[in-house]
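Take a look at this one chain, the form predicted on its own, written out in structure tokens.
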Amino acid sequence: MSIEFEGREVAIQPGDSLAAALYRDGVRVFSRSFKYHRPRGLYCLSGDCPNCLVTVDGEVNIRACQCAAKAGQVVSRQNAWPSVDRDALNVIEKMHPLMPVGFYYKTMAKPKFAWPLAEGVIRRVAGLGFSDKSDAPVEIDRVNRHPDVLVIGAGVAGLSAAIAAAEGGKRVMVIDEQWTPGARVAAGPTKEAIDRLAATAASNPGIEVSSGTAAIGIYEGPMVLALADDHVAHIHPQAIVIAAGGMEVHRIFPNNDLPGIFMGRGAARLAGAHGVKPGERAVVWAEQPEAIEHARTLIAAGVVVEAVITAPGVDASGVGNRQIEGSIVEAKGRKKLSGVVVKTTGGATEEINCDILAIGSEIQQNMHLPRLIYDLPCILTGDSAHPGSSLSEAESNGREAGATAAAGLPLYVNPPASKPRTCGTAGYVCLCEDVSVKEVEQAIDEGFESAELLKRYTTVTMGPCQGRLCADQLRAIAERKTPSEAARVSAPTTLRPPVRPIQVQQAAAGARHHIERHTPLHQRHLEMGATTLWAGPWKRIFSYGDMQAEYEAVRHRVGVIDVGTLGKFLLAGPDVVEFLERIYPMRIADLEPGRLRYGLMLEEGGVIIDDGTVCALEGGAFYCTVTTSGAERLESWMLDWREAWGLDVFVVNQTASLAAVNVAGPHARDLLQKLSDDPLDKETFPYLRHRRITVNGVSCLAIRLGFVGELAYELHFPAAAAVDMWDAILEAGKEWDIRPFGLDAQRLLRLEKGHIIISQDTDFETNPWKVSMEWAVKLDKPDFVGKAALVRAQRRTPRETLVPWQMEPGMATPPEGMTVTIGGNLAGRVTSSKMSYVLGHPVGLAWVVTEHAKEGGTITIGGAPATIAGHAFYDPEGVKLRA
């Protein structure tokens, strides 16, 4: 079997990455810098670095040590010309004190016509491969999946997990981006540790491991993305064991970027796991333990350790033909690595011929995913929470994470950040963007000091390995030239996903799938017999099966409704009492925190698009909702009109991120008191007012409302809760013989009560006037959106207006969508229409022509007969939502 590398074919064995059967054929220099095209060789051959970049027929920046072999295959190196070998781009590296930090702001912006002349060239030779835009995208399939615990990595911890988490009786996906487990780990100790564990897991039937799937992001919900070769898997579990294992710190000394310097992990994988013979003669710098096995891995595929350099307290051993303490303080090479420099701890340097260098630097944690999960339900293990620790700590740590996530929600805050690494003087901090020591430093002395800002003008941590390598190296430097308490100056730079490289194509996986949303609560619901229907994008639970006995509970006991898909934004900022002023119809910047108000939304011609509540919290803050239809629409509203204004406002969209249900009913207050210390009475917390409370735990935030008609808190809070939450409310309310109901019952309830529901009682030309609602707009206020409409519409008379309406007792209830008729002449028609269990007779809303609007008219539906009626069926006063 063979591959075509740049016009000649290399011979492939199985198991080989592209990296490896590359290196078995001679291939040394694998890629030339972004920057200044130095050759860069192998070096970490796990996918954190940007060396060995290539493109795979016809894609570009692939990473071939992460990339399989296929026979047939059509690769080649990228970024140089004409050859990666005989690159004439390297004379750009002659070119430093034209290319100083920053240069993109400081060079060529004098005479203005240099840059225009200078772009074309400069993009020309940017870049670290050519597209083939005439490539057609392939349409990516998208799996959602729905495990009890997802573990990503399927090293000893990972693996350990899983067992323990199906012990405990879940169901559980291990995720790994390695074909195999252990498919790159050298034949030893840890090797034979993966194989075993790895055996007892194909084993377990409740078990499911996915090889080469590599998780690229964790979200709210918690929902992690990952992808596989045919398709992008969006993962649902209850629990996440992160095992994603950790690295080698990349050390920084003068050409500690050239060809033959390895991270001794990288130089292990590529001499035990694949078989290929790294070089003839080796250094291994060794600062801790495991960097000795990796020797005694050179060593057995026949290469030659001229010596081990060690930090004190390793013991090499009889292992290399020296052993030196000190370290490594410069690399000898012009195009590849021809000898060492090593420091003595005495303080005495001699120079070591070789042409490889492992460097078993200690080992950090891999942590873009553990720095994405926040306040999600996930856990960390193996290296990711404990950097270097043993096989047997490995399978301890990864058997007690395993058995944590199985036994509930363990809730991992955000993990600290780590010391600044140790950083050398002078090389290479960022292998990405070429970026030196000295470029750093001279940052800082033009007055970019913190970590965050040097990252933007340097560039640092923002090519392919996305700081994996430099970030920490970064923050290192930025604390040696800027001695200062302020922890901003050293503080790790921002994490975002994706972690790993996705091609846009990826990115749309599923785009012509319909979308369907769901609560977290969702599977509970099903679980218990219910059935649902399409509200907007989301599926939401209709009846668990006997509307009437979930509408008697609200009325007479208690009952709970997931409302987790209302929309939930919270807005912030200078200007952010002005913009809600402008949006909403009704009065904001008298409203203080605590307290709450029912606002309309309106388009510019005045017509409602939705409708919600607006919180004011401490801080100058505001929590609002709209209808589950309206979140992803008005998100984008909101942030068209804050750009049209100029407005400094922060809107934050957290829909996903927040859970919510309503307790609901006379006992709704007996219920949650159960579950809370805070108090709930009528004088502490009225209606119309919302606060923070903690409940089962959990801290909430709570609203009273009224939708439904009774003494009610809605629930707002982490999603990661609400199966505990929703559990804990159901056990609580079996005193009162609580029942969960949908959007039927809740549809009767709110209709007894006369409101309305957005698009279902409105459509589009309704504006207040026409649904009685001018109590909700305040025309005296200087502006808001669609203003200047309704004083134009208040001017005239409504054709038609929204009333409500009732039949006599034993009357059938008429379908909505009936016709009304006065006189035998069309006169509106039915939008809302129900049997009223507790007034004993069908009662709705309808459109009627304004003139026979009025209270006590008679108007015809279906042939029957029904009263206009001028308040709320049930409650008229508001005597029980009070309570």
Contents of the next structure:
Amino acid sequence: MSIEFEGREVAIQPGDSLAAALYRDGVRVFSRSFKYHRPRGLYCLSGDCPNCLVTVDGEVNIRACQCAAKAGQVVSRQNAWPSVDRDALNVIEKMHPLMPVGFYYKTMAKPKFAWPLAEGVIRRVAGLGFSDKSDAPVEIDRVNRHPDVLVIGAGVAGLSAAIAAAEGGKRVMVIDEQWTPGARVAAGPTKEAIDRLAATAASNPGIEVSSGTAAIGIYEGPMVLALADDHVAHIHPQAIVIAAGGMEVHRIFPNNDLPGIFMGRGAARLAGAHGVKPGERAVVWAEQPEAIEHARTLIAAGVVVEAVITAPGVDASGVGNRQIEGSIVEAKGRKKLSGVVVKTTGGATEEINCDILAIGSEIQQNMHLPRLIYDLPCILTGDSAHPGSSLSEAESNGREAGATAAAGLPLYVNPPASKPRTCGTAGYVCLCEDVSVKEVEQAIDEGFESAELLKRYTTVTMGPCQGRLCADQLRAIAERKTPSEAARVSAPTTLRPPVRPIQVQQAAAGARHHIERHTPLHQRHLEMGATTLWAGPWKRIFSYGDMQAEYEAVRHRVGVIDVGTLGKFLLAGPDVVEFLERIYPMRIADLEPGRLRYGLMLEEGGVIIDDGTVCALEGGAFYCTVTTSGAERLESWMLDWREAWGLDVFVVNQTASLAAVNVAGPHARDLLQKLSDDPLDKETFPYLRHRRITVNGVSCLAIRLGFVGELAYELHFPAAAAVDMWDAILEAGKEWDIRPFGLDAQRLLRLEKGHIIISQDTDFETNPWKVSMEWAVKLDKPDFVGKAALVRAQRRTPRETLVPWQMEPGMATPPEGMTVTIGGNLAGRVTSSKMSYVLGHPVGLAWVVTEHAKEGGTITIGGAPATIAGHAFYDPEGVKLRA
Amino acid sequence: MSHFHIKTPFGYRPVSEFSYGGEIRPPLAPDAPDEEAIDHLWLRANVDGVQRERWFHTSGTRRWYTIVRDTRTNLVLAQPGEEYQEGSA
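Switch over from the form predicted on its own to the form predicted in complex with its partner chain, please.
Let's see the whole complex now, leading with the same chain.
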């Protein structure tokens, strides 16, 4: 079993992480640092530091220590040229003085042309890895889980909590980032305790242990977002126990980033859990008793422990060749560790040669998750609550937390105050962004005093570790350097999800369902070579290839358009008239069966939100149409008002169940008469009437409307009959050379009639007065939605009015959105514009300041003169559509 | 990311299936003075605390639901049909 690492084979063993396999193979430098390209090696081995980010199978920034080694993986290191081992870019470190902190705000800002050049270079040199942009999107499943209690962390405290909560009768889910509980804990009492508790948990049917699942965020609800190997889980528990453990404090001293320097638990994990000898000669810095265990683990792995450096009170007797009370003040070495300088409690300094240093520093809470839980039913336990707990403390504390969670948790209120820390006077504070103590101090000298400002300016805490290593140290420097109020009151910088790095496709898991609606005729349109465009959730037909031919057919012969996307509602019930009187601003009560009326829909502010028709049916029901994009919204809108008014009305959405086509043109009647035995003549079935007629053997609601300005019949009928109907109409229309027409032609046809399209010609401030549609509003009605606002708006002249305009033949059609000027002053904008084929000149609609919005007035559109018209351009008397 | 559940006849459904309908407000009297009307039309209480509000189950039952929610914590204090008693959180 092997992986491919930068062109060579590297053997792997069962249970290996990539980091362990590569280290066993002799790899010591795992990455080059972000800015200065300093060599970096394994440090934490628990996914907390940025040092082992590698590219795996084309996927960048994978933490080698957290990634299980699998045969055949292709692995390479990042951020170096030509290679990580011999990185020429390391010369940048020599140019250190040229790259002061915040240099990208200062250097190359002047002259102006320098920055784009510099940016290209900086983007190549800095940054972490190169992502493969050719990748096809990956869909990742989202899974919803609903345990009673969620335990985050399958360590001693977490497993104890799970067992106690399950004993309390709850369904418990335990998640942990590791592959199996305790998988990478070195042999010893901790490992034994975890194994024992994991066995108990496994035998309890109320507990589900989900390993390899990392919690990356906690949200209200509560909802915990967790990443698993092949899916993203949204977990919705009643209570959360956080047992996310602790970590050793990042210690800062000169050369604290050299390869060979490990956190204590990292060295122990490598030696004890993976069986990889970290080095030959070690120094162990034991600030707390757990580190003595790490020294024993190293010795058991065959490492010579030259010295154990202890804090006062830590007993290291019998472990290692020497025991010195003191601390490490400096590391020696260039590309890797060669020795450490120890300062004894007595004040003497001594250099000890070694190739690894294991820093068993003070244990701190793994702080990220605990800082995301304000006002949520959460409880902290183990190292998350009491960093540095002993095994027995963790177990009893965990049991207590689990029992409390089972009984029902109060909301977690107090954010955990992070303990004040000390910070060394030299060395790297931030491994992610490559920021040293000196640079932070320099930033403070420049006036950035509080931790919050320092963070933004120096980018400390903003790298992959998200402040896990460095946030407290940043505060410590700020407080030491400027013991001012500003520094002292600076809050710990806010922590936000994700706790662990997340891929974009994981963030989008489950959110890739894009709704695309088609009418039953969609396939027919595509077969005819139609081009489409989006209209709300619908794909509608833009054109069949020759917009002018489509237009000419409607104006001179006959055309047909698929209008099945219109919102279609059947309304009935005892209060239906009262309901519609309140929904629409026009009169409904006097609408006799067989008649119909154009209606605007307004929101409470009087703004037009939609338009359509209302048909009064026999028997007291009504059939209403609304625009394509409005159907979804208006359904919920009508249902909302129905409940607000407590009216007894049924609202049936027939948008999908009914198809609709509009047959329009001078020969529309001749055509339909070929397919129907029902009388369609002008006297029996006049304009603005609807009739139920049978066309091609299908019962249709036929509506006579005039949106395109010609004799037209809009047929509404069951969707299942749509294809047959379409084919029959096209066949019957052959003698007049019928054309199907799309939205492009329809837009010109309606523009020549001066008809507006809601949301193209109107905006979020448009009331009926502004578009001269007073005729569609009856203010003497008792009440309707928008009346209160319209009554008041009527007292003032609107600032702008929508007017039709036209240009002389031969002038270019201005684009929609073009500005309107009068006497050189801005006076409005164009909302619709097209070249009219029948008139031979450009026509359109525009907003114009009301005082100039007068028929016959001259405006300037994009430098060209235009005249304001007073009525429809085409057939102003409406003779044709009444034919 | 807000996350909570609303009770429907088909069980508790995640809020991601719903569209927000806003806070519940008393209707405007037709003869209300201008000041009151303008407030009603253009201002919302935007409560930092407990609010009665409407949700439309867009991807589901296509019905409206009224809940009581604490806007600070996103805790649902009363599901549709439940009585809300002050301090019952």
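Treat the numbers as computed from the prediction; the structure is a model and nothing was measured. Numbering follows the first chain given and starts at 1. Take the two forms, superpose them, and find the largest set of C-alpha atoms that agree within 1.5 Å; that set is the rigid core.
So with the core overlaid, does the Cα of residue 852 end up 2 Å or more away between these two forms? Shift of 2 Å or more: yes.
Once the core is aligned, does residue 665 move its Cα by at least 2 Å between these two forms? Yes, because once the rigid core is superposed, the C-alpha of residue 665 moves 2 Å or more between these two forms.
Kindly check if the Cα atom of residue 37 is displaced 2 angstroms or more between these two forms relative to the superposed rigid core. No, residue 37 moves less than 2 Å.
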